[in-house]
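As structure tokens, one chain now follows by itself in the form predicted on its own.
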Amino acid sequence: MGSRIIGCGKALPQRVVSNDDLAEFVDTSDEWIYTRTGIKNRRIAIEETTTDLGCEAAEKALGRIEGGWCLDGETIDPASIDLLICMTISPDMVVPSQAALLKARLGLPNAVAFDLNAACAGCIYGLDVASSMLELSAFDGRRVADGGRRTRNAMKRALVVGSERLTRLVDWTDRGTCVLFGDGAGAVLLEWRDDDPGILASFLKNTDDVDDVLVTPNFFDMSTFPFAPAATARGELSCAGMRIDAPDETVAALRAQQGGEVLEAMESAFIIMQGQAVFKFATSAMTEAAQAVCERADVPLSAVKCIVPHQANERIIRYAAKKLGVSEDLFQVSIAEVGNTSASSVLMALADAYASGRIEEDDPVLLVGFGGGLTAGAILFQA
């Protein structure tokens, strides 16, 4: 018995931005970007919102519009969705949650909806949380069948959506980050089935980011805040537990914290990344997570038919394949045309794997991700 993936879909903005396009306003080139990342193009949302992208991906996973993959080839009744989890770091609003916005737009009258932030590993965390809630509901249902009282919400179907407009968080003058990210959404529909193994095992891990290698600060509007001197009431920046009450002090304070690196982008809450440190963490985290989840499921890595990793950098994927001792051909690599789309990345690549036919029924499939926090995780499921 387990949570079976019965639908999958993805959505992309219309605007395609190539490496050559970026080279027109930042010191870079197609060769520089592609050889270091594997990225040729990315999609940039101009008019599309995080809600627009998430809804399109979800509609495809539910079979309500063409372009997705559905196990039974049928359209899913929206009233049958009991849970909606949205993973994002770029929601359209803080309140309502991004999940609540999707729920309303999709017309899911019975769904409990909430957001989850685990950065680029959000897909893995969201799927694990959703499948755990479905399993607990099934256990509760068996208790009711034995004459007991229901103690939890009844849940059989969960819609898990990753939707991002990361390009709103990017410093477009920083070639170290602006070349990496794109916008997009992915969605998966889970259904609890008593006679289906579904998700076989999961592994989650958090490593403290003591060196602030990957951060995106909040910038709060404090213009009406009456409890601070006028000189410091313009704004408050919160980054990695450090408060900077005066914007004029931002660069100096962060220069001291980051060992001399000047981070002028902080006041505008841009993504800030130390690339080499993230690369080192990523390859180690992917390897550990993949090995651990296979061990928990008692399934040898050699039996896995497809590995769907977070699409951050093609070199990270190649390096992880080498450390795991498996062929690069085992990996679904979609980064060339979309870049790094954070919490939607793994689900978008999974949609590509289903669409291309490389995942067949009963195949063991491994999903693995890593991200800011520092977060990491893996899920092994039977297709």
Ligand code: ACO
Contents of the next structure:
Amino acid sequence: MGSRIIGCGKALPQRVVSNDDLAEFVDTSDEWIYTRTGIKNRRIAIEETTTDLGCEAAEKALGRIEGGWCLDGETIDPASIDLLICMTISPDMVVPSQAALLKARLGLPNAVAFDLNAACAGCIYGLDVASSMLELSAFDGRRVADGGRRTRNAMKRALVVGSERLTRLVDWTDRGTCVLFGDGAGAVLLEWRDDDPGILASFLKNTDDVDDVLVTPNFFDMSTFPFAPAATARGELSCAGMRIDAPDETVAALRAQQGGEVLEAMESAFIIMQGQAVFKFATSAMTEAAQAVCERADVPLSAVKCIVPHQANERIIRYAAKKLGVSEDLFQVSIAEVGNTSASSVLMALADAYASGRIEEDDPVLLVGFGGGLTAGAILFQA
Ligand code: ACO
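Could you drop in the structure for the form predicted in complex with the ligand? We only have the form predicted on its own so far.
Below is the entire complex, every chain and molecule, led by the chain shown above.
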């Protein structure tokens, strides 16, 4: 028994932006970007929203529109979806959640919907949370069948969507980050099956980002904030990355109270990254997560038929392959045309793996990711 992936889809915005296009406004080159990252093009959402992208990916996973992969080749009844989790760091709104916006657009009358932020490892965390909820529900269902009381929502199908319009969080004057990211969405439909193993094991881990190697401060409009800094709790301010948009004297007072450096770094709503530190973290985190999940599932890495990693940098994937002692060919590498799409990335690459036919029924498949937070995780499932 277990949560089985029965549908998968991805969506991309229309606009293709090449490395040469970027070289027109930042000091970079196709050669630098491609050799350092493996990226040639990325898609940028000009018109499309996070909801548009997530919706299209989900419709493909549900078999409502062409272009996705569906295990049984049938269109899924929207009323049968009990849960929708959306992983994103670039939602269209804070409230309603991105998942609630998707639920409404997709017309899923019975789904419970909420967002989950684990940065680029989001889809690993989202799949684990969704499958855990399905498993607990199945456990509850057995208790009800034995004459006991229901203690939680009955859930059999969960839609897990990663959707990002990340290019809204990018400083387009910073060549160190703007060349890396792109927009897109990926979706997976999970179904609890009593006679299928589905997800075999998971591994999640957070490492404190003490050196702020990967940060995207929040945006708060402070222009109407009527309280003098002295009345504001010091702890709250120092742990909240915030852009200060307030009268000059308020900003000056906050600076004095907080210390210039902290606010300086936090006064932007952009992705701020120490590339080499993230690179180092990524290779060891992916290796640890992949090995741990195989051990938990009691499946040797040598038996895994396909590894779908977070698509942050092709060199990170190659290093991880080397550290794990497996062939690079085992890895689904989709980064060249889409760049790093954060929480969408693993599910988009999984959709590519299904579309290309490289995943066959019963294959052990490994998903592995890392991201800001610092988060890392892996899922091993039987296709
Ligand atoms: N074009 C040309 N030159 C550049 C560019 C660019 N786009 N960006 C940086 N450079 C320059 C630097 O200024 C530096 O110049 P200098 O030597 O004169 O100082 C030189 O290139 C080397 O810079 P490094 O940062 O050392 O380059 P590196 O080989 O580390 O590659 C990169 C940078 C691609 C960012 C790499 O470190 C990396 O991929 N890190 C991981 C990033 C990542 O995985 N991010 C995931 C984010 S996940 C999430 O949760 C959002």
